[in-house]
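Presented below, as structure tokens, is a lone chain in the form predicted on its own.
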Amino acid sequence: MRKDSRLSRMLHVLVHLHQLQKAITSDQLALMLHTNPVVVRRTMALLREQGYVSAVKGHGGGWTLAKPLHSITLLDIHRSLSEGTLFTIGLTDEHNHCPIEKAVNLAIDDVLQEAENLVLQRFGEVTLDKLAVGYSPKPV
């Protein structure tokens, strides 16, 4: 099962766009991260509408912060980009009259749904300025 890297991505692109202080083209990020530009523009286009980045089309003009770092969390991002939970651990409901099975998805749901709410609140708590220190800019 692959993992979604949405997140680290985007916080390692937004700190880099923090750090070099102009517009970054979306060529410029896919060949950072690995990746094809329009992964980088569908992406980078959901932490647009949430106003954390910008985008300027034309010669010079490309992906910028919106938003200081220090007024951005780790929340926020990830809820930018995400659509679920942090967890994809399945339940079965093929036994759903079997009450062993409605005892063991009882069981892992509220672990599962403890573990969640802790990270969401972890996250909450660490903002983006925090990823930056003690790196130098360095060019993309």
Contents of the next structure:
2 protein chains.
Amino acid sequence: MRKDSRLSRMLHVLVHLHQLQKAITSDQLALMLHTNPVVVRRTMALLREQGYVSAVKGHGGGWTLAKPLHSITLLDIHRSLSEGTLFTIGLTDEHNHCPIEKAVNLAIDDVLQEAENLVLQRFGEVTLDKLAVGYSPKPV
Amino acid sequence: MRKDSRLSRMLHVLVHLHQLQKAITSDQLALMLHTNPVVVRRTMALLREQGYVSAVKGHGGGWTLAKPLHSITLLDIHRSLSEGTLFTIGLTDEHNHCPIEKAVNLAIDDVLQEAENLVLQRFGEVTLDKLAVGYSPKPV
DNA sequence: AACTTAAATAACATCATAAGTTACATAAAA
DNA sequence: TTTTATGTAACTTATGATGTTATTTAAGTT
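Right, the form predicted on its own is done; let's see the coordinates for the form predicted together with another copy of the chain.
All chains and molecules follow, beginning with the one already shown.
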């Protein structure tokens, strides 16, 4: 299956938006991400809907941060992007009442649920300013 | 994305193989799983290669367990089936040296790695006999 | 007002992979 | 020899992110 790289891409974009302090066009972002401006707009639109970025049309327009990085977590962006689940593993649902199928699915789901909770918790602990490396004029 | 339900399906099959104590054909399994005998053979072949089941051709043939359930873990079956990763989330690799991209990917990968380790550990703790519910003639 | 820039959006194609399907070969028992 | 059942190749389908083309809308520039 093709992986969903939108989280990685959008985090990358948000930190750059923060550092440049001016509007960036979808064309510029597309060059940076080695993709297409329409793909950029489509994905950025999900962040705009949640209030993390703003878009301005026309001359001098483009994308800017709408909130400071320290107020945004990985979890915020993850939730803005993904609707489905985190795992490639799925459970069968044969619509019967086989107790074995139920036991199997429960065993798998228990583990995946625990793992998903861990991921969400960890994502919630990371604010985006922690990713803004090499920005200070005098890096440590 | 379509989920990979092979783990769920195969665990279901293995427990039934244990309980029936005789060979089951791919056609019978396909009926049980609401699928196709070729799909069954294709997936069961991965378990056969790892020595968890045996297949016999011809009259009276079919699939049987090659090891007792208590000697097989969810992890064993998971590893027999999956080659790729567990998550739908992927990292970008734009082949540049952008420190932001690296920091972003590291942050995501740290979390996913921790979660994957958790899943593998939990899967390794569950032997398949624990899934064989409702089998005893006198269930508790 | 006309031109240029850039987002917004619709419509469609591509890609990867489990799943589904068809067809045929091979092996074993009746 | 016939039937049963696995083994396997080749192809199609389904799904969802990604990629692409084209058009519309909005805002600044000339």
